[in-house]
Each structure stands twice: as structure tokens, then as C-alpha cells.
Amino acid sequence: MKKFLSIALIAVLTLSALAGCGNSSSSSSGSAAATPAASEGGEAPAEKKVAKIAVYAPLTGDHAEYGNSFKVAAEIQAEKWNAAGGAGDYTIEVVSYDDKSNGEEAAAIAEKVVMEKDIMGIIGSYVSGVSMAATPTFQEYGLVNISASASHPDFTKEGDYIFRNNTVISVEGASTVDAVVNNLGAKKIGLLYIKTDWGVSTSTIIENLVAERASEGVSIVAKEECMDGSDDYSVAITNFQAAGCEAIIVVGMHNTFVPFARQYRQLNPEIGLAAFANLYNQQVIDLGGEFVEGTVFPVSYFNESTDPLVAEFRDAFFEKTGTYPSGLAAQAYDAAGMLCEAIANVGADRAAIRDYVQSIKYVGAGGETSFDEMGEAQKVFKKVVIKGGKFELLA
């Protein structure tokens, strides 16, 4: 009889223990992200933690279109990873900050972000000079910063946590100059540059690139500076005309290029125009219309590509925004992909993520990208022309 009672008691205690285990599991959600429900009768998936990717960029102001496109692109990448089950043990969350294209704002954001221990990397900002106000802090605290747009030659010199998924301006500029000489057939070149740190340094680089082609009879015959986003270029246009310019290279964003092209083409419809990858933006065609026809510039990403990785991003971006992404948005998308891949492989460890990104060979919407020892992206540029209200690849 005592033996029977002992067996019954053990059975009761075992059932109680099993019930207790069940209660404990169902109430331990904590701050971790929700995971997909287990299939009926299957084993519940392991609960995932959250790893964050930050975006700092101008979300308001003149450059807000670019900043918001970076934010949307990073969110699309995170959604893609999360839909596929997450990045290893982590669900990816994107947090964004508006630096208003202002260096002081960017520096303050950097001070805040580096103290958020669940942020594993940061993308941004848009303008090189603004970004470089924040990079010293990212480097000091060991947080990977990947810029999708910075082209200032000194950007990555801050340290080994600073990367750019955008080639240095000397490589991009060489493609611009080549398009002016070989596609526009111009030898007398005018140079218009915005009066910013990036504008001044880039104009010098373009001058040097053109000087290297002096044996072809190519030269800069006039150089004019302007304020970023100015709406009056009459003095510069007069000087370019007096110098006999056949084409103008515009070192500036679309808020400078479009009004300049409109004013110049009203006076001289035959003037050749060239710029940089930041011109791959539907607003340039929408705002510039006939005045930007024939403009040439280089890109590393092209929406009309038949590559399925391009189509996947292009269609997802269009679904969210109603517009097609720029090349810079694609670079932000790939930058987020690199951070997701790093987190999936090495976990939420900032130093290990840095090492992973340094050695990555990432295949994304912008083709294959790797970084040299200075954190500079290695990419191949294509040349584009605006023709018939569309962007077309040049041979």
C-alpha cells in the first residue's frame, strides 16, 4: 500500500512540475521581439532579441528627399530580413534621427546613439561635411558608420569604424569627365561648384582630372562658385558664355543643378551638362523637364536593370513611396544589408561587426561591393544620360 501511495505522489509532483514549466515559458516575453508562431505540434522557435540599425540624415529641409529615402531603404532591408526569420538570433529594428543637414545636429545625434547599446551600426548622413562632424564620436566609441553618399576624400580617414558605400569622388569624377569628353564631345569645359567643403574639394579634384587629359586638348576654361540651392546663376552663366564653354560640370546637388540648367538652357539650349550620381533622382526630370535633357552623369545603380536584386528593391521602394529609388537610396539599402549580414554572422558585437564589414563581399542592388583597407567601397560606374524624359545607359 505504501509503495502504491509513493508512486501516486511522484506522478502528481511530476505533473505539477510540467505545468509549472509551461506557465514559466508563456510569460517570459520580456523586451524581446515576437517570433513567428510554432506550427501545430511543432517545437516553438527560440525567442529572438532585437538589434537596431540607426539612420541619421536630413529628414526635413532642402535635402529631406535624400534622407527619407535612406530611412525607407534601410526599413525595407530590415523587413526583408525579419520576414525571412531575422538576422541569426536577432530581429532587426531601424531607428532614425533627423540631423537637418546640420553638423551640430549630427554631432549631438552621434553622442546619443553611441550610448544606445542595442544599436549595432549607423547609416548616414547625406552631406560629407555633416557626416564628418559625427564620425569622430562613432570612431571613439567603436560604432560602425557606413555612409551611402559621402564623397569627400577625407571621410574615411577618421578611423577603421568609418566606411562609405559610395566611391571616392576622384573615381566618380573621372567617369563624369570621361562622359563630357567622349559622350558630349566637349573640350572647353566650365566648372560650377557649390561653396561648401565638399564642393570646393571636389572642384579641385575635377580640375586635376581634366588637367590629366590636356594632351587631348581638354581644359577648364571657366570656374564659378555659387551658394548651395541658389536660384540666380546669371553672373556665372555670363562668364561661362564669354569663355566659350561647350559643356559645364556642375558640382552640386539637384537643388543647384536644376535651376542652373533651366536658366542656362533658356539662353543656350546647346550647352552640354554633366554632374554626379546624386542626379539619379526622378525629381531632376520632374522639375527640370526639357532643360535637363542630354545631361550625363555616372551611377553604380540603375533601376532599369534586369537584375532580380535590383527589381526586388526597386519594386519594394516604389510600393512604399510611389517613386523609384535613387542610386544613393540603393547604396543605403545595401549598407543596411551589410549590417544585417554582419549581425546574422557575428551577433550583437560592435567590434566583431566592424571586422565582418571590413572583409565583406556583399552582393546587393548595387552589384558586388567590398571595402579596401581604408573603408572605401570598390564599385564599377556606368554612365547615364537623360533622354526623352527618362534615364538611359550610355555605351
Second form
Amino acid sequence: MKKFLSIALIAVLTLSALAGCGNSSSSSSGSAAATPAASEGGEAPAEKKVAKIAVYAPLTGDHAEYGNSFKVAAEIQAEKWNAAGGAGDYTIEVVSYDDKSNGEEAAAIAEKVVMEKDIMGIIGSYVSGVSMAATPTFQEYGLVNISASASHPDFTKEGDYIFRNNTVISVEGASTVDAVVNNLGAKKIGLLYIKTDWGVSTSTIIENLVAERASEGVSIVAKEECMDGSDDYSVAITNFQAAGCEAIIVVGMHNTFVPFARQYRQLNPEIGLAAFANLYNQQVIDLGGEFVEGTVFPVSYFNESTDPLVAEFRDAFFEKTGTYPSGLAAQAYDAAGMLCEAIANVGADRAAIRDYVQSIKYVGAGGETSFDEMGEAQKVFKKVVIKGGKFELLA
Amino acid sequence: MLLQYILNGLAIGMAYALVAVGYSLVFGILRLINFSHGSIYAFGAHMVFVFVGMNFGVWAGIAASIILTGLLGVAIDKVALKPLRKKNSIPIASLITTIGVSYIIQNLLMVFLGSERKSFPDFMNFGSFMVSGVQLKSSQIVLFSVSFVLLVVLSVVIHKTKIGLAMRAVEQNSRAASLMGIEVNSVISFTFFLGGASAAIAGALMAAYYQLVYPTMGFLLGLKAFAAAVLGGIGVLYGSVVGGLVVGVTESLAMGYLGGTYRDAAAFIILIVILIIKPTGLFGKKGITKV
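Return the structure block for the form predicted in complex with the partner chain; the form predicted on its own was the one displayed.
Next comes the full complex, this chain leading.
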């Protein structure tokens, strides 16, 4: 009896597994197969082919909200193009992959994506170090990768298929240092940085930028490292206090910034805080409350702008997620827009898409963007302060 | 500076001690290292978060979480560990089971409450003050003193009450204890309840201290508390307290003098050093069979 049961169970399992395969293969090839079938039937006069844009980003884990915002932003862009009749001869479809903010996962995703012939470009990932595990594959197989958030100086050096729709940290950092000196009026600056590729290189850049302003009496008086997403900053704060810091530049994501700000402001509510564009996220205010008041940082995209292109994206994003988009989401949105525009103009040809993106003059939610020969976006930063639980533009 | 580092470390160390006691209690009775303890701690903190979100108020929320988390401890024993004991399975099976349970709890927290960091009510913060050049946060004082009082209460329960006597009897020889009319199973359940409840309190305190709660919060803390328990001599209550303080202060000093990235390694380096010098831990008794 037991034997019979187990055989029956195995049979059921095998069948269901096979059924599963059948389903998934039919659904994934469904879109491709539909095209010839439809044209034979002649029900639609000009049935569009499908071109896919991929997103690889952390959809789970600590950075999940960024990853998911990239995915939603790309989807909004695709819907916008499809509603307007598609990109040239193509309907745009967005496929997304979860890299869990892990380089190995990202590399595996890259191997898979480059083999999928209908994927025309890829957006992602969130963290520079994770992206850089995947970019060699994109470069080797010739698939355009536009990152909406990478800020490691070496990111675009991988090759001519790798673009960055986010300014390099030296431009952004100059704006941060400027905000600390001119808006916070601080001279003794503390520097807290996370010990990642991005954190270490950014902290060096900030040090150099501050050193350039030595004539104004500005200096870095204490420098502390920490783990990405650590809970305890008591010792770093003790050292900053002892060094008499007037403001701290936090080189980290909001999972570092918010707990640090809370712990510091409990001890010294007057301390000035500054960080980077990745703070432009409603979560920072939700998690940080009164403790993040007065924080200054630079942005290239600002939701409260009167630009209709910003309003269009902002409202569509709000409708889908119930929150307003971050600057990085806007950059992902524009990155998807560039790929759509390229597909509309040159069709589904990966090499031609690369050439198109290289010479693009794209006008989107983040203003006008073009790329230099390295694949670096050229942007202008505005300074923002957190005031009364809201983000406000600084003069 | 040195004094400041030590005081920072003592506050955290007391919370480690509170979690370490949970390891010690269960180890004393069952000779089993309950690796699900870190996740029970995270569960406790999340339950306070959920109850506060349902407008229970902080104190009622903590009380409800203590009871619920204590019951979770009992449930883990009844569902996953008791059947193994009944079948006299090898000790390593129970150990692996607790690791499995730990991941189940952690993943369920992620599924139902999300994996991101959430803001925790800030009920221990009444500002900070300077005492002879050292800056003390009210939350540090609350963390330290509440943990201290609880540890005193726990040791009174174990040394002065009937159920404590029963626990000590089971610890020495469970078969003899059962022949003397002690309900061994209910003593074990009570031990798991105490462990769960103390983890819930530690979870609530630490979440409020950092004002953050997230599903994986118990992983590293659980390992460090385990290190603290072994350091002090696992199965010995005051050993856990000393172990917790040693781990807390060591990591605070490591952060201060070596840099923030050395924090997590410090606890384990000190553990290895002490175990080489004194294999039973600081206050450990000889003749304990380790799992």
C-alpha cells in the first residue's frame, strides 16, 4: 500500500512538474509566437513585434525599495510608449530580475539576459559593486547597460556598452561639500563612510574636495568607517563629538544615514548633516522623523518641479505605488525612455541601439541628458534640505 | 574617551547578557544549544512593533509580546524538539532543527512584515546628559538597568522558587527528578517560556535603543549572545551576564581603537582566546557534556 502511494505521489509530482514546464515555456514564448499567428490570421493590420527592456535590481532585501522603484519606473515608461502606439515597429515589454544586491546573482542574471535575443537593453543594478560583477558580460556580448544609480568612478570604464544615467560622485560630492560649507556654515567636518567600494572611493573624493577649500578654513577633523547598514554608531559619534565636528557628511545609503542621524541627534540636536542624492526618498523622512530635519544633499531630479515631464512621471508613479518617486527612480525612468527612443529609431539591433544611446540628446524627467565618450551622463545638481518633514529646494 | 567606550559597551553588553541567559537556561536543562533564540528575539521585537501599530500602546504591546514570544518558545519545543527527544534521536538532530526553526521564523517575519528596516517607537529616549566628561544617553541607562533588574529577577526565580528548584533538579538529573515527582515536561516548557520572554524583552529594548526593527536583526546578535554564554561558561547564569558585558565592552573598544568594521569580529576573537585558555568558559563547571 505504501509503495503504491509513493508511486502515485511520484507520478503526480512528475506530472505537475511537467505541466509547470509546459505552462512557463508557452507563456514566455507566447509573446513571440503570437506575432506570426496574428499576422496569418490578419485580425490586426500591423501587429507589432515585441522588444524587451530588462531591469536587474534588488527586489528583496535591504535595498528592495530602490530596486522595485526602478522596475515600476521602467514599466511606466514602457506603458507610456505602448499607449502612444509603441516604439517604432515594436511593443515594449519590461522583464525584471532580482539580484538581491549580490554580485554573484547579478553575474548569473547577466549570463542569462545576454542570451535572450529579444532583450534590447538592461537597466540596473542599484549598488555599483553589484553592477560591476555583471557589466563585463554585457560588454562582451554587446548589450547596452544603463545604470540609474551606480556612482563608482570606474563603473563606465568597463567599455562602450556601459552607460551611467547618474552623475559621477565627484560632481555630486562637490555639491555636497558646497552645501556643508555655504548652507550649513560648518568648518569642522566629520566624515562617516561605509566600507564598500563606493563608500571608500567616495570618502577619498570628498577628502580631496574639502582639501581644495582649505583656504576657506574648512577641514575634515575626523573620519570614521562603518559597516553598510550597521545598527550601532555610538563609537563613531563619540569620536566625532571629541573632534568637535560641526557637520557630518555621511557617505552611505539611508539604511546607514537614518540610524546614524537618530543616534547623533539624541546626543547633539544641533549637529549638521549632509549626504548624497540617494537620500531623496520618502523613507528617509518616514524613518528619521525630526532627527533628519535640516539635512542637506544634492539632487538632479526634484518632484516638486513645475516641468510637465516631471509631473507626468510623478503622478503615474504615485498612482502605482502610493509614494512619490526618488531621484534614482526618475533616472531609471529616463534610462528606460532612452532605450525606447533608441528602439523606435533604429529597431531591435543591439549594436545600433548602443550607437544611438551614445549620441542621444534625451529630454526627460531629469532634464536634458547626454553622454560623454565615457558613457557618463552630464547633469546639473540642485541642493535640497529636509524641512518640516518635506524636501525643499535650497537657493 | 576610554570611559565613554566602556560605558557604551556596558549598555549593549547587558542586552547581550539578557539574550545569552536564554541560551544558558535551555542548555542547562536539555544540554542543547537553541540556535533559534536569535530569531525568537527578532520575533519579540516585531511583535511589539505590530502591537504598537495596532494602538495597544507601548507597555501593553511589550507585555503582549512577552507572553506571545514566551509561548512561541514553548511551541518550538513542543512541535520540533519534543518529538526528537521522545525518539531518543542524536543530539545533533535537535541542534540542526533549531537552526531550521530559526530560518523559518526569520522568513515568516519577512513574508508577513517585509524585509526592510522599520522605525520602532522611541520610548526610552528622555535626552542625554554629561557626567564628568562622559555623555550618557537615557536610553543606555534604561537598557542597562532594565536588563539588570530582569537578570536579578531571573536568578531569584531560579534560586528561590519551587519551579526554580525543579529546574535545577532537572538540570542535574532529569530521570531522578522525574522519579521525585517533578513534571519534567512542564519544567522544560517553563524554561522555554522564560527564554522566549527574556528574548522578547531584550528585543524590545534593543529595537527601541536603535529605533529599528527588521527580520534579520537577531542573526548576528544571537551569535554574539551565544558567544557571550559560552564565554561565561554555558549553563551558568551569572557567567552569561559577565560574558555579555565582556563581549559588549570588547566590541565597543574594537570599534573605538581599530575602526567600525572590526566590531563583529572582536566578540569572536575574545571567545576563541578565552576558550583556549579555559575550555569550560570563565565560570563553567567541569564535566558538562557539550553538544
